[in-house]
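Next up is one chain by itself, shown in structure tokens, the form predicted alone.
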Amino acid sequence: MTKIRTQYNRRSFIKISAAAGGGMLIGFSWLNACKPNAPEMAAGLPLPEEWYEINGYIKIGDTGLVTIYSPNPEIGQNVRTSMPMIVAEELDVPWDHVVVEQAPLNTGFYQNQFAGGSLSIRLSWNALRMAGATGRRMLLEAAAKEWGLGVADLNASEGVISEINGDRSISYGEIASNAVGIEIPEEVELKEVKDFKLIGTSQKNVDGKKIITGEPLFGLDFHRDGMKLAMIAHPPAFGMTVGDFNADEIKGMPGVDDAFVIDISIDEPAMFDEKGFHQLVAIVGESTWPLMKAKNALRVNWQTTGELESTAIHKKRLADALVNGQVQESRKDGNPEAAFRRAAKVIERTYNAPFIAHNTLEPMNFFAHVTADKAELIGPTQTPEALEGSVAKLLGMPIENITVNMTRIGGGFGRRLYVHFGLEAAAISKQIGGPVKLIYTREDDMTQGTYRPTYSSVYKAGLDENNNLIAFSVRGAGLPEGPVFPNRFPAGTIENYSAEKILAPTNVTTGAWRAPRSNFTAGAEQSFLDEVAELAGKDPIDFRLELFDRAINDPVGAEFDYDAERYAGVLKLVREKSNWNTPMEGVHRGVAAYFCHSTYVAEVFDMVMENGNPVIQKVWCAVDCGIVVNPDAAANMIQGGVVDGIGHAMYSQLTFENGSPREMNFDTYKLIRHSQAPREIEVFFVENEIAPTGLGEPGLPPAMGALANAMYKATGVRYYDQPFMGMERKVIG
């Protein structure tokens, strides 16, 4: 068995304490992510008489129930189900005996208490296993002491301890209180992967029933007696600030209690603080409809303080940056310039993508109650610790006087990393001297910023007379951050290679959008590689595998940040599962493969033409993410990423005129419809014993490239600019 230490430093430890009414509490300070379950999951077991909510603890009750307090936000990645499964596996309790509850923010106890970067399971794997395994060991020692046996004489399984060579048995609930005084071992044994019983099985989303029946889970559901509602108006354009406004008129409108300007600017702002609109008009009242009418009646003297950028300016800045921009990160192997000069064939293509918004299903909202000496915040945030720190700075209040509690998040993938809406709620609460819930309209959200940056990349490849790839270069610029990853594929596969990531300025606020930078780069890179393969007269998958063979057997350069065998493995798996080498009449196929968030994904799109429109008939996905905890949930994440990638590649864009976004709601900003999604998406996972990696984001990037390649096969047109289609055309499914 694998052994793991229970103590590493002062912040990573396990401790045991008694639960009131009997039972055992197992605390672990570096649990990074797991999510609330529900008491009704504990089939056949009554709840203990008392539950004590202690942050970061596994709680074993005298009835045998196990409660896990989860520190990290639930953003739809289904960790509310998968994380408890990991603990239950090592603890060896039946899945329906596990209850999980959301913990509040506790920066002194937890690390990595956030949702982002597809890191939840990846960072939590060892911590959760350690906690479960330690609980199991302590229970075994308690039973051994009770019976006068050695731990080696006992077996623990399904919540019951039994003698290996005897008839005695006892449930975890019956022996839990006896384990409290037992010394914690310095290391515990973890199960071998082959012995997993729960991990690797599909379990339903434990919040599924609550979601579809409308039980209060989300920030918008939160209510507290006596709280006010608030709405805001920010400047209509990037490069503007708030002047004065018709405050007396607004305050006199029915249903309006107050109206005023708030300022959320902070000295030394942190990573996730607002960079665009620091000053806003806030309107406070009892219900949303009067507030919305008051917003429409606002007459604000907006003041221009910076350049009012347009889409034309953005395009020019990107083009200039590609020629003379500031290179932030680069790599160069061999002599690409000389290789291009001697190449028999050279191909160069430019790819572009616009700003795009997150458009979360649940609009931005947050509750705040600020008093003279403390502040309480409740709502949907991916970064509770960042919010806590920023509120402390804004209010000039000691951080220990700030509390942040998290609700379930109705969509995000980066949008709720940024904490401005929580700060705004705190500023409004301070001004009115009472509790308030801030609610954004869709237009507020879509025009505020934190968009996916706009990008432009130039790819160039050179082939020799035998159609071997001998030179490759990419220069990529973004507003403000470039999209290139210099040490990712095809780095390490080509003798003469260069990659440059270039910065360019803008006052439009941007931020992380699902699979940051990868969401554009995968589409551009994989589209280009298909065109290079066609120029070389080679099958697209064979062409890619040739490159991986070089990286496996004779890699170029000092480093590259992917495992070439695993990368090639998903391509081989998707080739096999999709029967790639067997042509199908009327079916046009595109392939792409990409590595990000430590996970490898390859996808094949099958497309047919119906009534002159391309229809995505089926998508085949091969994924290497290490051990799969919950297969159905994992497949759902990949499927969702595919649909998301298709929709945004096909339709989504934000354009600007005089600093203002033109698209403000779904009448002008198109999202994919149900009828336009693929008719079938099948997902295959590589089986191995590697610790789990990310899944929330890696399914999206290759979808954009595979879609573009399938569309070329179906229509004969190469797609270099996103969105691929305007409002007048559609992909149906």
Second form
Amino acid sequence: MTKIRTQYNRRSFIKISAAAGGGMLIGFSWLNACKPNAPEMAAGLPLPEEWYEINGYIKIGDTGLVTIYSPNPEIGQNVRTSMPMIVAEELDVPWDHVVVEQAPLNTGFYQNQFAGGSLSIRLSWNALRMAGATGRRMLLEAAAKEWGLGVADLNASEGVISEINGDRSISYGEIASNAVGIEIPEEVELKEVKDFKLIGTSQKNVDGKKIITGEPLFGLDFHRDGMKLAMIAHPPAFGMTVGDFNADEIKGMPGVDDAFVIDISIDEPAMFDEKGFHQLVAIVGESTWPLMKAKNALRVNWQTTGELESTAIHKKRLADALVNGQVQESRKDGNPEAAFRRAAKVIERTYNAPFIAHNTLEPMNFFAHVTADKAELIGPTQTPEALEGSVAKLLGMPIENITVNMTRIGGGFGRRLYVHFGLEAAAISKQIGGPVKLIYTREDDMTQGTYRPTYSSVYKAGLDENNNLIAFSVRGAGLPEGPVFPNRFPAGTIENYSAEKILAPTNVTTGAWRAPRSNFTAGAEQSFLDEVAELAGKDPIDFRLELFDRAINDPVGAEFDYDAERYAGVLKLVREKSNWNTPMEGVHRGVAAYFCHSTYVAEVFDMVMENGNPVIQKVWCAVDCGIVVNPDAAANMIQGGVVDGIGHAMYSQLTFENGSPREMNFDTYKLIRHSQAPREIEVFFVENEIAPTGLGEPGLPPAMGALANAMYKATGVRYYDQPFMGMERKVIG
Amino acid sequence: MANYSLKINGKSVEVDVDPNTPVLWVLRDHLNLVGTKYGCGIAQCGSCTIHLGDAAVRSCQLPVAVVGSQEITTIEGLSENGDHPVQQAWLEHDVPQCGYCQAGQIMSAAALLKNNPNPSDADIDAVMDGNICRCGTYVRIKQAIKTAANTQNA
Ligand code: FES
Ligand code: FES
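Now show me the form predicted in complex with its partner chain, since the one above was the form predicted alone.
Time for the whole complex; same chain goes first.
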């Protein structure tokens, strides 16, 4: 066993008890509370009469039922199952005795309560294990005291404590009341990885039953008696702001209580405040349909305050930036210019991608109840802490007077890192002096901004007469941020190398979109390397492995930010699993590998031609994310990433005219559909004992490259510009 | 405003709403049946799928005034206890990611299997193409539909 300091002490425990009003921690379970017939059993055990709070993560009932609080927002990455699994492992309780509740935002106790950067599991791995191990230790100490023995005389396993040299045993439920008074240990022992019983087994989504029966779970489903509904109208174009509007007419419409302009601008905005429009029209009423009608009747004098940009302007800005734009970051090894001059073959290609929207299927929404001295916010946010801070600033209220609770979230992809919709709900609630739920229409959501930037990158490679890669350069520009990571692969593998990340201006607001920049860079770089390998007459996997050999044996330059062995490892695994070296008649294959968000993923796409159309028959994925907590759910994340990558590479784009997005709903903005998805996606994980890293993002980036490379093999056409299929729909399947 | 008497999930209910109100909002705002989801409002995403009789329809495009005496089934009424073969298959394959689209997917799949107990891949695609899953759970949905078909036909 590994000994580890808990970082908990008397003070942090008192702090969390105080945050819960001096009593028990109250998790966010409004959904159960409003169920007319509360179940008498949960997880196969009778509901307890008494609950005992062991620490901020664990509550044990007298029947042995264990509640584990899941600290982070659930956006579909399945942390509401996997995070409690980690706690349950170290607590050593049977998983079917566990129920999960969403923890409230509590910055004094939990750390890193956000969903972003594929970081939930990675950052909380130790904290979750310690929470479980601490609970186990306290139960052991309580039993030891009860029996007049030492902790070393006892064993705790599967929710039962037993004497090692005796017959006595007691369940966690029976001893839990005694454990409450036990001092929180300052040092605990963690299990060895090889002793894990729960981690590494596939457990079903804890919300599965609720999802398939349509129980209220999401922010949009939230209801509070006396609550009003509200909708907003934001300017139709970037470069515009709100003027006056036909307020009297709108307020006179049936079902409308009030209509007014809100302002959510705050001094010293933080990272997640910068997006969207700060002045908006808000309309308040009892139900959604009359509000939608009122929105349609709105006549607003929108004021033009800036340039009204178009897609043509964006393309020109990117092209200009690639020639003479401002370099934000760069790297240079050797002398690329000279190496290109002496190269026997030089290849240069340009890759482009449009703005895209997140389009979480649940549109933006939030509940707020602001009173004179308090504010309560409930809804779908990836960053509850940032929201709390921004609401405090907006309302001029101390942070302690603001509570934020998280509902289940109908998709994140980075969109709900930004907190404007929570601020809007707070501003509306303040104005009307009562509780309100704000909901966006799809059109409001898609045209609000916070988009994935549009990108353009030029890749260039030089081969010597023996087909060795002797020079490589990339210049990448984005509106506004360039899509280049100077120290990532292939940095470290090529003698003469340069990478430049270039910025260009826009007033279209952008934000983090699932695997920011990697979502473009991987596709461009991996398609380019495929062409370079072809030019060199080498197998694309062998070609990449040669580069990794260089990084392993004799790396170029001072630093690069990947582990070449693990990178090569996923390529080797996907080569083996897909039988890459055994070509199949009529199957056209493409490969790509990428490392981002601390996880390595390699993918092979198998394409076949059916009725003249390329069809993705199978996708093979090899993933190294360290220890896999919940394998089937982990595979689901990778599968989703692959489908998402294909969809956005093939079909999706947002174009602009006079500052307005032309695509406003799913009739014109194309998202991948059933018939266009691969028929099969198989996921293999590298087995190791490295602390786990995230899976929310890393499955997506390589899909774009492997897709383009397989499409080339199937059709003979190289694809450089996303979306590959423009407006056409039926291409795959 | 007008009074409508609707048959939903085997029960009769009365609502007093504008005749053009889409059934989606009648369910969500007036009857507290929020399993049926809003995703686009223009019959493009399928999140709002319900059954009108045996047919899957998009409730965002169905004005309450045209329902008449036709039976409405929502996800809450698809089965007594989540035990419809499609729901069970969804659990078996652990389909959902965020879960937001899944009520609509399940309602479309249940109607498909009612009308076509042995759908081919192409049959599944033709019907299910109307349901977007932004999280990309399409491969599992197809597997689950096949599992449900097998259970139903067993
Ligand atoms: S909300 Fe009805 S189809 Fe999208
Ligand atoms: S599971 Fe998230 S939209 Fe389908």
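Residue numbers count along the first chain shown, from 1. Heads up, when I say rigid core I mean the largest set of C-alphas that superpose within 1.5 Å between the two forms. Note that the structure is predicted; figures quoted are calculated from it, not measured.
S.K.: Look at K577 and decide if its Cα position differs by 2 Å or more between the two forms after superposing on the rigid core.
M.R.: No, K577 moves less than 2 Å.
S.K.: Is it true that G173 shifts between the two forms by 2 Å or more at the Cα, once the core is aligned?
M.R.: Yes, the C-alpha moves 2 Å or more.
S.K.: Superposing on the rigid core, does the Cα of K501 end up 2 Å or more away between the two forms?
M.R.: K501 C-alpha, core-superposed: shift of less than 2 Å.
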